[in-house]
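One chain comes next, on its own, written out as structure tokens in the form predicted on its own.
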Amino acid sequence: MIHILLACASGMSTSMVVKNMEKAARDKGIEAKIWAVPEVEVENEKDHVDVILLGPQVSFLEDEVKTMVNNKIPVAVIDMMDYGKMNGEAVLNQALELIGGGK
């Protein structure tokens, strides 16, 4: 099972992306736990994830989160177009690429 954490300002808007990512994972036959939290919760969740994706609105936190996880967990910002279109498949693919194609 792949654990994908999304973080944004409040965790609200990202929840729609999560739903679309879950559908894309089901369609691909990938077992994945995907959830969204406000950026302030990342530190509490970081020990249970394979990859962390940040919403574009909190892209300024990328370096801080990378430091928080000691660069041991892939961290990236979701592409603004994919986020805006709520393109769950594209965001899932981004997560899979970051962890080397999945488990």
The other form holds:
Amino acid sequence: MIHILLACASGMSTSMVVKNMEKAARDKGIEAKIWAVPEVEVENEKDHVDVILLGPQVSFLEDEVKTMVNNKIPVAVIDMMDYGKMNGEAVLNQALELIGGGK
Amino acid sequence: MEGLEEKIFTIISNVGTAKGRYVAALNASKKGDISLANQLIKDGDKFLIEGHKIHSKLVQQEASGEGESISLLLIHAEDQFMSAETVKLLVKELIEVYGKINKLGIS
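Can you switch from the form predicted on its own and show the form predicted in complex with its partner chain instead?
Let's see the whole complex now, leading with the same chain.
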């Protein structure tokens, strides 16, 4: 089971990307728990995740979050175009690449 | 609604990226690189303008009576927009201040 955490300003828009990612995961037959939180919640969730993806609207937090997780978990900003198109499959692929093909 | 959602997401991702550039500009000016800071502001503006174009189209549609329904998501996009604009305003002021501080050689 892969745990993918998405974070954005309020968790609202990103939760819609989560829906599309879950669908993409189902289509690929990948077992994944994907959820979205406001950026202030990352600290509380960081211990149970395999990868953290940030919405482009909080891209400036990338370094801060990397420091928060001591670089032990991959952290990246979701591609702007994929986010704009709510492309769940592309974002899922980005997450899978970051954790090196999944666990 | 699906087309509208995509427009809203494009606003969010553009103005959000703009905000990211503005915050990066602030960091650059803090480190003394004022010309990089100014470049990052310009970069950010390109994204802000993209977001603005889509937003103003939605506003114009509404004004002409062809508006789509207002959703929480749209309000959220406007919130992100406003936040990016506010950050830009403050960062531009701070770049000037950091520029002066850097010249004085105090930190």
